[in-house]
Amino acid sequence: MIKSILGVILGVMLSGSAVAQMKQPAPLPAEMEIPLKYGAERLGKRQDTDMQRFRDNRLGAFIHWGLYAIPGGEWNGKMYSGAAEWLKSWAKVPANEWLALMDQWNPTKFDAKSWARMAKQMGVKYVKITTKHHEGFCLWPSKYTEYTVANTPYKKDLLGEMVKAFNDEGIDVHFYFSVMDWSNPDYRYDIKSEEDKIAFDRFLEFTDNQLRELATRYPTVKDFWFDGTWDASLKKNGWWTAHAEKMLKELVPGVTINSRLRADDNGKRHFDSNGHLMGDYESGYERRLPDPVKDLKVTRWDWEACMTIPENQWGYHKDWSLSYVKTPIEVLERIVHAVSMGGNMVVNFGPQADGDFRKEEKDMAEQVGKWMKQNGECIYGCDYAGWQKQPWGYYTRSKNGDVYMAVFNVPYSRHLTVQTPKGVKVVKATVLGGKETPVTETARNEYNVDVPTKTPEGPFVIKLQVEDSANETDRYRDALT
């Protein structure tokens, strides 16, 4: 009976708001909500220096390598189309097997310093690494298992190169780290028998141990963001994604932390049996953008998307033709659409074994930096502007009330339709690294802005300069219908 009286509840708040999100539960009312040890931490977004550092950052790369950088999707002669770095589990390769890749892990073309180059070239503000992706592989020399990169013909520590040259371009350095290891053999994807909790619980000890070892190592960090948590064992376990994400924050003061770490005590993932976000912000968005209406609620909580540019791919993979290849074009209209939402963007790369980047990575991180560094203003610090969204493009807002227009179509007329908010005038319209062009007002609240007269050859962005008018005389008359 409480079930349905619930159900019928959240019914009625979901069909009566035009931004209510279908995919996560909406948050119960305060005196139905359920008693939980282990749910979210807080209501709402947090509001620190540290946190708003991240939203302010807005566009991040993440960086999948291991050693699926090595066979590159092949396996025996076989190409298989799945991810590479599920390799292992799609060609079923034995562990030992798998990991005595690492006799060929030697990356001699690579160099921290050029990564970072790129990178700040692109225009990201930070960047996520795989430390250790499901093989077990660690890119650092852990003591706590022998597979490493201290163990392959390289020897060097591969991610505290990484941190040290990204940190020296003012890049910010986010961890990815995979709960799920298939090297551990204590790793249980349930727990069925005692003997299952004693091996899972001496799991948790060695993840415990090796989250410590990466936080006080490179104390730089600014963000985990865990994955391979989906797994019956750890929702089962949910006192312990809870005591992760308190344990990092103690070791690393103002850290983030991502949802797709935490279970609850009844095993919800991402967010509690209340319906309220846990972790810092929503990471649920893997290879698509939220819908405004389905998933989202712009001002509740803080959220993350990424992206590959291979539709099918992560780690490197030898060949790209078997899935869609990006353009730069529709990344940078991914990025902005993200912001346009009050979310952040991270554009995958996977490098290759050598430690180079394909050609077609650099060109799309060349392009996407030459757009940034004109537009980027519409980007970093920006956030959802509350405008009603138009055919030509996206509206992003500053800090201080700038209203952005990111066109990507340009229509026949070559007029933007631009309707403001009751109460807000345009002013004044100026292509970002271009000159002034005319507004003309329409309509009560209704606007067109010219598009410039030499079209711009890729998206441009206006910013528009706008006023209150609550206070000025109507002169529009409503129709008589």
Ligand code: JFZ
Given for the second form:
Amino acid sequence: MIKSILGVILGVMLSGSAVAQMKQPAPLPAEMEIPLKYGAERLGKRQDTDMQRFRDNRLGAFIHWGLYAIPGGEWNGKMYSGAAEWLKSWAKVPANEWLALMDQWNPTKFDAKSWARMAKQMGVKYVKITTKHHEGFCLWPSKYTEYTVANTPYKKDLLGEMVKAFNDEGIDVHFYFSVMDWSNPDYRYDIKSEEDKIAFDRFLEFTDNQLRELATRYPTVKDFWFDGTWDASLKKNGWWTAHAEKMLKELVPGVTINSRLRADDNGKRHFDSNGHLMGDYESGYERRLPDPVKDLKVTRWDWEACMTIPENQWGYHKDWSLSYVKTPIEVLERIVHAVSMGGNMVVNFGPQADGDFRKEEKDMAEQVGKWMKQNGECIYGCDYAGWQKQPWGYYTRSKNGDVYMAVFNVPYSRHLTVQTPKGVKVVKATVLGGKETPVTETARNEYNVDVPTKTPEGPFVIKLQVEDSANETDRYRDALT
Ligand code: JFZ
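Please could you give me the other form, the form predicted in complex with the named molecule, since above is the form predicted on its own?
Full assembly next; the chain just shown is listed first.
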């Protein structure tokens, strides 16, 4: 009890100081930290090659595919505007009735190779696939439940086909896995009795078996992205989340795990009671992004955001007119925004039950791909540049030190203001897929970069060559006041 009260007090102190000392967080003296058995097992970013690969990939696609694609948001003649993959819950469908949809699961148009080609064309370096969503239906023939693709008219291992096809195209495969499972009677939202505990322990063993099965059947998997971990039952079993992470890391060397899996000894999620990130990267930015000025703290850890194309539809929904649908430019802006702050972005697709994609998603993949082909060098392998945010768009920085300006708003002046950190000089500016564009020094550490005479049709990228000017004499001597 005292420990948890202390945890709360310290937690509050920590989050306060983290904001105040955003630029240079003072590490807490080790003796002030609460001892935790199931807290973060590492401080700071992982720097091994697998983590670097995860980070350098930067752009991914999410695939939400399950039984929910069959009703597509409609149940007994009623259209539900909420997320299609939650329809069972919106329409209060009993589990057995929902799982009977398995009899209709037969994606005759599914072609893993064409899915992989579409992803490749879009320029994504990895794909996150829902192996099992909340409904409990497994896209692989799991030995531990009857609710799998093996027991549908389709029969074949869908996940296996996808893993192979994506890997053949050089695309990494990440596994989405929902711990919460509506098909399993042993699942508990909370543990309030001995009976709950017994059932939930059985459930955790079942989950371990499924995870082990996934890790051994598909050893090229690069990442597990956990979901459905917010219930009190899991918060009371923080030990299990630490155990699952450890188990997967032993089974799949180098595998990465999102923070959403984790809870510590006190049930604190994502960040432990000492304020340290658990798992390998933060996965809380969902359908939103950190503020490019106020939230620079995110550049201290790895993170991955994910987004839907409509306002909130992950699984296939028949009627996209029920909410706003983002345009390719709006999607691209979110991708660049994430990378400019040191994060990854995953764009979601909800394939139809027949195994094809809706036209809107095909078009989106094509448009994003076209842009990435010309401008991808400001995304892949790039990171937070550390320069002052400007209203025209976002900066990213490549490993060799070039700084990119991704321009989403063109000013009437046609001059893009660039403010460089002390000692840094801009020497040249080149439009990607275009020509060099004039740079004019306007003040100390301040430049105008010209918008190309013929304004590009969509968002464009200017690559800046920069030089160290620390030893030059200062032309802008301040007047004495
Ligand atoms: C979850 C799922 O419930 C949803 O169906 C979808 O799969 C999505 C990717 O993940 O939804 C969440 C989970 C976490 C947050 C919001 C929605 N969150 O942390 O804000």
